[in-house]
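Okay, so here's just one chain, in C-alpha cells, the form predicted on its own.
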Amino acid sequence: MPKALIERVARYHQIASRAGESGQSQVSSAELAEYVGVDATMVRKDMAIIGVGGRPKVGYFVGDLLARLNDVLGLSRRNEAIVIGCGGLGSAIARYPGFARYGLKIVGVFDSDFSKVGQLVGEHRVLPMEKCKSVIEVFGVRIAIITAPGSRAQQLCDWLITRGIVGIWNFAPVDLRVPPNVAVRNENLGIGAAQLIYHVNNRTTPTAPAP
C-alpha cells in the first residue's frame, strides 16, 4: 500500500480501538474522517481498497472493522522486538503497555553501560549487549527499537541488520541508512521539537473584535 494510505489505516485502527474500548459498536465514515483529517469520501475509498464494507446511515461495525484492520496491518500476528538503550526514553518505551494492542511484544532490553545492566525496567531485566545476538535468535526477533546516542546509532543499525533484524524504529537523533529490504522509521524528537517551537513562535494572533 502507498505510505499515505498505511498512515491513514493506522489512524483508523487507533480510532476504532478507542471506540471499542468506550463501548461504541459502530463508527461512521464521517467520524473517521474528522479524526484523520480527510473527507468522508476518502475514508470510503480507503475502506473499499482494504475490503471493509459499511452500511448506509450506520457506518462500520467496530468489531468487523478492527478485525480487518488487524489483518491488513499484520497486527494479528505477534511481533517480538528488542530495545537498545536504557536511558529515560528507552526505559519509558520498554514499560509502555500499549504496544500489546498492536501485537508488539518487547522480549529484551539492552544497554552497553554496565552500570545499568541488571536493573529492572518494568518487567524487563536490562541485559548486556553481548546477550543481544542470542535473544534475537531464540525469540526470532525481527524488530529493534534504538534509543542509543546518535553517534552509535548507524553502527548499531548495521550490526542488527546482519543479525536478521528487518524493522528498525529509530529514536536516535540521526536518520539511519538501511538496505531496501529493511523498514526503518526515524522519530527525530529534536526536529519535532524545533518544528513545534517554530509554529508556536510564528503563529498568527487573532485580531481582537472591535468594541
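Right, the form predicted on its own is done; let's see the coordinates for the form predicted in complex with another copy of the chain.
Below you will find a single chain and nothing else.
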C-alpha cells in the first residue's frame, strides 16, 4: 500500500477501535472521513481497496471493519518490543497505555546508565544492556524503540539488527539508516516543529461571508 493509504488505514483503525471500545456498533464513511480529514468518497474508495464492504445509510460494522483493519495492518498477532534508553521520553513511552490496541507489548526496558538499572518505570524494571540480547531471543522480540542519545543511536541500531530486530522505532534526534529488509520509523521532533511553524504562518483565516 502507498504511504498515505497506510496512514489513513492506521487512522481508520484508531477510530474503529475507539468506536468499539465505547460500544458503538456501526460507523459511517462520513464519521471516518471527518476524523481522518478526507472526504467520504475517499473513505469508500479506501474501503474498497482493503476489501471492507459498507451498507448505504448504515456504514460499516465496527467489528468487521476492525477485524479487516487488524489483518491489513498485521495487528492481530502480538508484537513484542523493547525500549532502549530510559530518559524522560523512554520512560513516557514505556508507560504509554495505548499500545495494547496494536498488539504492541513492551517486554523489556534497557539503559546503559547503571544508576537507572533496577528502577521501576511503570510496570517495567530497567535492565542493563547486557541482558538485551537474551530478552530479544527469549521473547522473539522484533521491534526496538530507541530513545538513546543521538550520538549512540546508529551504532545501537546496527547492533540490534544483528541480534534479529527487524523494526526500529527511533525517537533519537538523528535519522537512522537500516538495510532494506528492516523497517524503520524515524520520529523527528525537528521536522514536526518546522511543519507546525509553517502552518502557524500560513493559517487559513476564516473568510467573511460574501457581501
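For clarity, a rigid core is taken as the largest C-alpha set superposing within 1.5 Å between two forms. All values derive from a computational prediction rather than experimental measurement. Numbering follows the first chain given and starts at 1.
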Legend entry - Threshold 2 Å Cα movement between these two forms for A194, core superposed: yes
